[in-house]
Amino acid sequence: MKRTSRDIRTANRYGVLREIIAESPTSRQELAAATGLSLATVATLVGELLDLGMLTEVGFEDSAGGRPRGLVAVNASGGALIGVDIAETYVRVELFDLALNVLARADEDMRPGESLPVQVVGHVATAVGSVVAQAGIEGARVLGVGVSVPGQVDREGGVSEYAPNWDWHDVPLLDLLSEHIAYPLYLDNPLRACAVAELWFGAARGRGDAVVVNLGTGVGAGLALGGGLHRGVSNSAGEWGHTTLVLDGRLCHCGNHGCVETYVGAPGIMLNLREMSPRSTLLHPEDQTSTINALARGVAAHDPVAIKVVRDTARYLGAGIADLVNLLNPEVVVLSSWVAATLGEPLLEEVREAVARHALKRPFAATEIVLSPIPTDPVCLGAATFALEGALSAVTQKSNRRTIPARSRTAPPA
């Protein structure tokens, strides 16, 4: 798709934003060298900003033999963004401020078979609710909210298009979510927030080519490629998690049979558990959280099962994974949600002895394998991070109809 000049516009005022949000406080010249824009462009796009209220002037710093130059930062309460993290098993809502600093949280958790799209929806009303209320904020001040939700995603209808764990088909997700929520709405999935998430503040800033493999009830790769965030023409990269793992394997709720979700995913390792010790106390069915929880206590303990199913796990995980460093040699492989966060190391040194057996030589020695930095939920702030990208594309949406002559106005955009 050729991208116009507003698009250009909104991605490099982004591209600046997310910068000093990143850095702050910093100059127009350091922005400049980190951005790769022009000084003069910079220069614009910081007095945009600075108009708008999402930054400060912060006073000077000297430069080596010229005139001091003048700092700007995050006007950290210019605004508030809402990053909703829809999982299978819970809603997830974090209420950010412009500096992307979590002011409030809310939970709120899903039984099994509670997946209906009305039901989906009252869960995130009722959480979105919440995190205003403890924030004590003025409906007015929050910019958009960020809603990730599994699957296969229309950004620019609203639509959850496929997902695959709840059977949801042309789901018009934001369109119910509208009809509670008065706040403007953006859609993605969490294999996009998560990669978003690592390439402003975790393992993945700085690199030009990175992988966050998702590790949840769902599995996928979130791309970022060439500095950037990889979405692929229908905005369906990174289904890595239903790509063929083992030929006439598991069943797959997307209907094929051997997909690498149904092994590495929080219900597959359940079904690594039962397969081995049926009887295993470490086993709570139909609660994943509770299950994998116990996993990871007893690895800790030296639970031989425990042991066995995580190290199980990470043979077919580092399969996967080698496919991923084969075919894409990133620069750094990050292992994010909640089920990698739980299992953390172990499950790590695992998957890279894992990997290093099946991945060739070469782009393997080129690939750090970590987990997630990100303290917080890495979804929910990707999340908040469209509900920016969002904003600032209306705030340019609303600058150019304001240049365009009245009788121009009808004239379809270019």
Contents of the next structure:
There are 2 protein chains.
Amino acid sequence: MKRTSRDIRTANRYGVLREIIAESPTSRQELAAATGLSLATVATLVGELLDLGMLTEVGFEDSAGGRPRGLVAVNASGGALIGVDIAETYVRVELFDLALNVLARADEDMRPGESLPVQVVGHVATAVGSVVAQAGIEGARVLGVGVSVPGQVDREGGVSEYAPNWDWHDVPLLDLLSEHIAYPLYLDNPLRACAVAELWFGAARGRGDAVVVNLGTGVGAGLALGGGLHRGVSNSAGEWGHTTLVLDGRLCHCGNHGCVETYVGAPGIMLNLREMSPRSTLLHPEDQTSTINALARGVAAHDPVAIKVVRDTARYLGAGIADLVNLLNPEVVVLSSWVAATLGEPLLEEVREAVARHALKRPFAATEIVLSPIPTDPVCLGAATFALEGALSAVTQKSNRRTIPARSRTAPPA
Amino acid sequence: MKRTSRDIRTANRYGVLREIIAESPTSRQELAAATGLSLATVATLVGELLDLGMLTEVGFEDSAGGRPRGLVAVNASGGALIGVDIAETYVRVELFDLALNVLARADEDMRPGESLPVQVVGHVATAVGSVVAQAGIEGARVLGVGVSVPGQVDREGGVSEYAPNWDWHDVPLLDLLSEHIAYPLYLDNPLRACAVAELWFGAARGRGDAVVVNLGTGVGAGLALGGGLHRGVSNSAGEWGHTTLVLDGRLCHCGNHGCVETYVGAPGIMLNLREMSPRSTLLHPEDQTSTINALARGVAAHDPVAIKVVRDTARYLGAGIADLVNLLNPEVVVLSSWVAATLGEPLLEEVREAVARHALKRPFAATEIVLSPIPTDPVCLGAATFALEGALSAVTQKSNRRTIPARSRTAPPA
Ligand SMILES: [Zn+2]
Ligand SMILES: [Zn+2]
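Can you now output the form predicted together with another copy of the chain? The one shown was the form predicted alone.
Now the full complex is given, and it begins with the chain already shown.
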């Protein structure tokens, strides 16, 4: 009773576009078979997307004996989407075409302490201007900008409610950004950005229940349940990093002790290394990226300390991921974000063994554990996907006009 | 794309009947307002339920100025439902009318060791025969029997895959029961029975996301997300009892160490008591029920040991429930099953304080924590609800005939 017919129509529209992006070109008949929708429903949705300029007709294929079938594909140049990944140490912005190919990228480093909202907003505005200029596209073709910021987020209000690493409280981020950026803006956090990226383009596509474990400075779990994001009652679901793994264990910045994040977030991994080998040359104090890179090189070079640190970290991770397997019984667990990408296969293998030791046998047997197959920054891709979803859900079914959602204060530049 | 139109029709049918059971008598207009469905859809669903004999027309109410509105109510005597709660130490069976009032109850004690499948099946068959005889109803009016058995369950196959307390593996329970019981049979476990009972009749009704924490010999969490049960890919979601709270802590029968269940299941609470006060007169070795009863009486009488044990147990519980709040961001957490019912308000108060200490502030502020308001055995009620759902989902929309689902090997007795 919670899903209205409007929600279902929007979800169907997402599903059809998701399938077309993955399988372009394709026919209405193939789409109906892949999505489980009726041919009539698919034809209506495809018609809407054609009218919006998001799809294009690309010819016909023979159907054995019957009439030739019309083929449709994503109209890649029908619009542009921008994804913004505000991380603890950098801002990355990518501009995508409608097939979600990266057309331009801009990075801004943020020095420690340089984390006032006005400073971060400045970096984002500069980088957004840069990607639009690099791509050489007209501003009017930008359908929207998705922004990911760590911590707890009020999507509707566009507010960063709590960003623990910077101690932000109730920062009206989209209002601040809209003073510099004239495109429609959408806010969420990296957990949900990575989850929606996997749902549309990665290991969760077509899976019933998936958990996207985000391993970075902070850690968390994006929950893609029943084919959609589970957000919870106040959009804060997924704070797996702040579940207790070691009662009375390491103090966490959230105030609790023994949180998963304190053992497997990048600073937690550095602490695992320091506790094992305080003078290790692998350790770059105050530099998470260099330390994780050094660990990855160390494992490749059979350095016993690096191997032991990855194994210990995987032991904590395995216990924490087993909790997700036992509680949620997902079809797939995806390891995402930069720590997972950097430590890669050696981490994955150790994690699989550790989960096997901790999880119940039957749910473990039903769960695949994989590295994210997304080759680019999943946070930027997911943030751009929020902008795509926003543009799609703003479409009114009866109308052919594109209805631009309502965050921008001024009209997009012509 | 995961929900078919058939799923949605079934969910709508559940929603309408749920509302009618709660608010009998009611009008189609009120039902449309309460469920968010269109008046036409409600009228169709009400028509089906009237044809099935599950509802009855009970007169008219004035509508200011307009035509009088027809009122419908549950036809309580239109059928009977049976719920079976197979627990570690007893079998309880209850027979309900269609308004889910208890008409008859039978209990069978099981001695320790008396846990072969054939022994348990015998107890269930005896008790089912007893409630039908007590209620004096014709067998043909029994729409179905829902059976709850602890552990992991294959619903479709009717198999108890793994019941840890008895070391059952792949017991074909419904096949065994169908040799004695001629009614349609439905199998699931107590976590999901308690969750569906709260969803239809308790604290989760009308809530978006709810977690039903089951505190008995075993512990677990039934997940009612988005208005329906979250089952996971192999129907084993909810094994919160086997998530790690204390890494390398107490050994659990699942093979893991430090599981939530080892600290807050009834045997875990007995161990909390024994570690604090080995010779306490509150402790009844080998008797969970008497020990938990003694603790409840002790707290009421201001016994410092009892108060301390409940506080320590609530501390573990609070950390574990905070994990659920942080990960799932539910609107309500319901404490259910016999340990929660016995320890009651004093436990609830300590748990609320402990969750507040461990959870993130914002999701905690969005979550209510309550004792189950269901006055009868929630497992029997939930199991009967599975039988009701089974009868409803077996209805083919186009037909007025009742299609009996397919577990019973012989026709129901006339
Ligand atoms: Zn924490
Ligand atoms: Zn366990």
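Heads up, when I say rigid core I mean the largest set of C-alphas that superpose within 1.5 Å between the two forms. In this text the structure is predicted, and so the values were computed from the model without any measurement. Residue numbers count along the first chain shown, from 1.
Enquirer: So that I can tell if residue 375 moves, could you say whether its C-alpha shifts by at least 2 Å between these two forms after the core superposition?
Expert: The answer is no; the displacement is under 2 Å.
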